[in-house]
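A single chain, nothing else alongside it, follows as structure tokens in the form predicted on its own.
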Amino acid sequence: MIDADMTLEETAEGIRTMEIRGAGRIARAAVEALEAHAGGLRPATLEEFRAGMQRAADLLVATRPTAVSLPNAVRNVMRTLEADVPLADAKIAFHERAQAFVASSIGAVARIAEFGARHIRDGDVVMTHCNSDAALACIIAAHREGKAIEVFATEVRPRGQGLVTIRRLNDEGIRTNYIVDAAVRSFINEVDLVIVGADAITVSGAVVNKIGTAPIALAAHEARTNVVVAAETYKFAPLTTLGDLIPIEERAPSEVLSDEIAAALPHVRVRNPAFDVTPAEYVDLIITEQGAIPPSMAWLIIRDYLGWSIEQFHQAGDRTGP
């Protein structure tokens, strides 16, 4: 849940900063932040309450290009808004579908627990990276079955997430080991499971998140070692289907050098995306709140559980034009 005391402006900013970081919880979080703001508007008609919202949705989906659970959150709570409908009548249908997609979104990641500590065998050693509500929730859930695994967490420069990934399953009492991310490769013939969560799947199965996570990937399809994603449906991106590319958002250089080291490298220039893409061929499973599948199957969840027709993808083709 949001700070009920946050305005729009001030949960735009805290998405935007990364006080607010995973995507399942910018998802919720701007959810959260719409209700909210839909109930502080007061409008004269139905039209100036939809201008109000989509001014709220734009600030919003703004904030974070590369995580498609925002803009998918939005897009899932302002559908109501399209009904011609009397204005008390579509605030209450706004507030029922914000409530209902947060307490969703909440439920999948307990059901991709459930489905994903199947895979998890007794005994396993499984690595992680970055700080996936998801793909914890697997490996809580099969520590909580009895299982007796353990877990390499990473660093995950340059935020470090990874520091709260290990005070998690540190709490939990998993035996852990935290390593930079550069060791990889070291400890990837230790691993039996790499388990990671998604900010982004394209139609053909590709999987967008924390950088860092591509050689993680290359390193376990080398040493034959299966690499499980687990995401809630409303990560895969629609758009893609029309050939539309998800934007690898890039950071301040800031995160890398602080400003007065940077000022006294003029001709040194830091480069700092936050994500990367993970070919499907590299993923040996996919792990949704509606079951597991095979990346390949992803066009699936588009189709099936974020509700994109045919028409809605051309439609979206011509207002995002070439």
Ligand code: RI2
Contents of the next structure:
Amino acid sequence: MIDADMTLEETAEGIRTMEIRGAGRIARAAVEALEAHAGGLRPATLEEFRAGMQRAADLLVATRPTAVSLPNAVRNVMRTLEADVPLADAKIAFHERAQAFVASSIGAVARIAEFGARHIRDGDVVMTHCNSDAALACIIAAHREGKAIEVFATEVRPRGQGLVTIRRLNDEGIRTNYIVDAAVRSFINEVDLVIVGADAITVSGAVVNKIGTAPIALAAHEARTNVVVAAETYKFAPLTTLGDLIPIEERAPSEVLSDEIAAALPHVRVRNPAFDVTPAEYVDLIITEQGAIPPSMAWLIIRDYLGWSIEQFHQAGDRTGP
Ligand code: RI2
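Now show me the form predicted together with the named molecule; what you just gave was the form predicted on its own.
First the chain shown before, then all remaining chains and molecules of the complex.
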């Protein structure tokens, strides 16, 4: 949840700098920021309200390009402003939709945890990568059900989100092994199940997640270890049905190498993609709040739960969505 005093710009900056991070959290933070912004606007007309809100939505969506949860969430609440109703009603409708989105997002993680825990057996060793609320919720739910589980958690260069993960697991009293990213293959044969989150899922069922996920999935595939992705339905990317690709955010070189060291290495270019793409063949199951699906069924989620149809989309001529 965002700090109630945070302005729209502060929330946008918080998302950009990753002070607010995690695909689900940034979606909720953006919606809460829009709701607060709507409350602070004093438009004279519905048109003015729409314009002010659209500027705010654009600012938030531009902060991080890969996590499709962000534009999906923003679009979900902005759709309420399409109705031609009195201004006061539009404000109320926006407020209600924003509240409903945040509640359903939190509820979705709880349902994913319930379904995901069923895939973890007593005695399982689970590997996770980065810091995903959805993936951790599954692990923690299994632990709370009394299953004896052990976790391998990666460090997650360069931002070190693994530290957030091991603190959470430690707080729950879950036996955890903390490893550098490069050690994944060395331990994969000790692992029964890999569970990760997602920033975006394409219509082909490919999973975009924190850099380093694809090599883990590859190692798991080679070791015949199942890979499960825990992801709310708003992590699916509708525009991939039209052939759009998910942009992979490349972050500042200074996250990898200090400016001081880099300055002394003029022939070296640091590359710092924040995400990678795991092909659907390396994903066994995607657990959503609507149930578990094979990656090949991604289109059904886009059509049935995100409410997109290609015809409607073409008619609208709208290519500004997620
Ligand atoms: P939940 C994070 O991105 C990680 O890649 C994580 O796997 C994903 O979002 C999903 O997180 P970042 O913000 O929504 O650390 O499951 O770049 O919490």
